[in-house]
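There is one chain below, alone, in structure tokens, taken in the form predicted alone.
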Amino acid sequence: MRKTADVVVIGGAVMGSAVACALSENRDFSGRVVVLEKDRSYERAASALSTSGVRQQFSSAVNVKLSQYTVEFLKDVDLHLGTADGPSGVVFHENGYLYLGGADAVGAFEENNSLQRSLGVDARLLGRPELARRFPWMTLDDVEVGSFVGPGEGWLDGYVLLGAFKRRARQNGVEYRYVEAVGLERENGRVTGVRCSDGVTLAARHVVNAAGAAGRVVAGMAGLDLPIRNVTQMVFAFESPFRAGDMPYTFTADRLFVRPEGRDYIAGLGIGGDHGNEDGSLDVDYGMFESEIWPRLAFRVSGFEEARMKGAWAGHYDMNLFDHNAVVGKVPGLDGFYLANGFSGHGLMHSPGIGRGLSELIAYGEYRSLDLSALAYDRIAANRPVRENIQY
């Protein structure tokens, strides 16, 4: 059976739903948008399983600007994502982000700070004495420098954001089909449709690959070999009698991340270079809390010596091996096919800007509000990486 659409978005989690929502909000686009999502429950979606941080502290201008767009978006989130049934439900906890580094990291921190401040980010470099005054409950013996942004950075609930994008898109007429994309149709250097697992083929003028962990597989259907692998990150929830109500989302040089979650906390190890499970399984190594996480927690915050694990989960990362940054936009020589892949942990926080950017690229053939060309696919063949100075 054949059906038609103007745009087919493969992947209906936060990125695909952000693209679909932005298209449905674009006054200059009136086409039919269909989203394909194989997991109706979204139980395995990275959007639902991430730690859902939002930060402006990047060392590449395009990522800083994407985050700035998200922060502005969240200030009026109910205007953007509320529906006739009520507000969006999205709450942005702006406790801030704190990066800690030793003496060897001072130069990179200073370089990052210079870029961030030049773009209008209120990022502050803090030495050990100032860190001790601001965070007296933190051990800083191995710390030489910290980078902190207060309001404008923090976290939210990724599953709630996903649901808000989806509800708004559906209110605007976007159709969601809970099937798997199993193939692409191509003709004369153009992607012309998507074959679905239920036997339906959707002919389309535009196809967006927003398939998250399956993004490389979908790209392969178009003859592309994206340098992306699916890894997983384990997150541990714990309770402690210690209370640090003003704790920011904290990253340390030994790759520990920790932040409050309600009255409890969550923690884990940053993906970094090669950390993670390449098989993409969502199995959890519960022993990792005692062997890796708890010692780091107890060292950094003495009050966490009595930390007790309450649960754990694992979530997907679509890691771009080329430079740990997203691949976004058109594919040279393959008209009608658009990429939104390889976000390497930045996807949820950048979904509003990526959604808007791709909606403009589809509607106008160019970026208008936010130039995402630095993230283009052709940078890989040109060996033009978008680097981040510090990978935690």
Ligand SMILES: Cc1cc2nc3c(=O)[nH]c(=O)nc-3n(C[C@H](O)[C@H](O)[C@H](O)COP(=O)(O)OP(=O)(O)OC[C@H]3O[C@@H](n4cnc5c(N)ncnc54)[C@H](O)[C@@H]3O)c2cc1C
The other form holds:
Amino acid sequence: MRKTADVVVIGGAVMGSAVACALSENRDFSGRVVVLEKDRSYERAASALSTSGVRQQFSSAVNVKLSQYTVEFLKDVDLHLGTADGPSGVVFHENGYLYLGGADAVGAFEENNSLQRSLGVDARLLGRPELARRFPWMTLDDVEVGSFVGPGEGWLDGYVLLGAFKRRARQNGVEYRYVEAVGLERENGRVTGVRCSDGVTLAARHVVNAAGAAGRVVAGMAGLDLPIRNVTQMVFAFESPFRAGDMPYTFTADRLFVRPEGRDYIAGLGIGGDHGNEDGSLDVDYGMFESEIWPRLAFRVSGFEEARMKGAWAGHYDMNLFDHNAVVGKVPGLDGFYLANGFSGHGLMHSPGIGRGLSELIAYGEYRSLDLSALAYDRIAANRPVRENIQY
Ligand SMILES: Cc1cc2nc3c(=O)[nH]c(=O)nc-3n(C[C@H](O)[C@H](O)[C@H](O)COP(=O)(O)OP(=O)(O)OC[C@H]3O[C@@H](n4cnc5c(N)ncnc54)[C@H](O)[C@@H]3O)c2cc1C
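Switch from the form predicted alone to the form predicted in complex with the named molecule and give that structure.
The next block holds the full complex; its first chain is the one shown before.
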């Protein structure tokens, strides 16, 4: 059976829903938007498994600007994402973000800080004495420098954000179909439709690939080879009788990340990203808490010596091996096809701006509020990487 739409979005988690929602909010666009989602439970979607940090501390201007857009969006989140049924439910915990570095990191921290401040981010470089005054419960013997932003950085609940985008999009008339996209139709260098697992083919003028860790598979349906691999990130939840005050989302030089989660905490080890795990396994190595996480926690915050693991999970980063940054926008030679892929561990926080940007590209043929051209696919062929100079 054949049906038609103006825009088909493949993948209905945070990114696909953000694109669909932004299109449905655009007064200059009145087309029919259909979102295809193969897993209604979102059990394996990164958006539901994310630690959902929001930070402006990046070292590339495009990522800083995307985050700034998010911070503004979150200030009025109920205006953007509330529905007739009530507010969005999105809560932004602005405890801040803290990066800790040793002597070898000082140069990179200074460079990042100067870019961030030039773009208006209130990022502060703190020496050890200032850090000790502000975070007296932290061991800082190995630390030379910290980079800190308070309000304007922190975390939210990714699954709640996804739900809010989706409810608002549906209220505006976006249709969600719970089927898998199994093929793309192409004609004369143009993607013209999507074949669905229920036998329906949706003809469309615009098709968006927002398939997360399966983005490479969907791009492959259009004959495109994206350098994106699934990389597994594990997250451990723990409780501790010691309360680390107003702990920010903290990253240390030995790759530990840790932040409060309600009355408990979550922690993990940041990944380098040059390896893939394409078998799709989301198995957790529970022993890692004892061998890798606990020693780092107990060293950094002696009060965490009594930390007790309460659970753990794993999710996929859709890691762009080329430069660890997103691939967004049109594809030369493949009209009508748009990418929202390769977010490499920071897509949740950038979903409002990516949604807005792609909706403008579809509606007007150009970016208007946010220029995302630095993230275009053609940078790969042109060997123009957009790198973060510290991998978090
Ligand atoms: C453990 C972990 C921690 C993270 N921490 C952060 C963080 O602190 N801050 C941050 O900003 N980001 C973080 N991220 C990354 C962030 O969660 C992702 O970048 C973001 O959620 C990606 O959203 P998405 O919609 O592109 O992908 P996903 O959420 O993975 O969704 C893709 C959707 O597409 C669907 N799909 C796939 N193929 C098809 C198909 N053929 N047909 C139909 N549907 C299909 C899937 O079922 C899925 O629902 C983290 C990720 C993980 C795993």
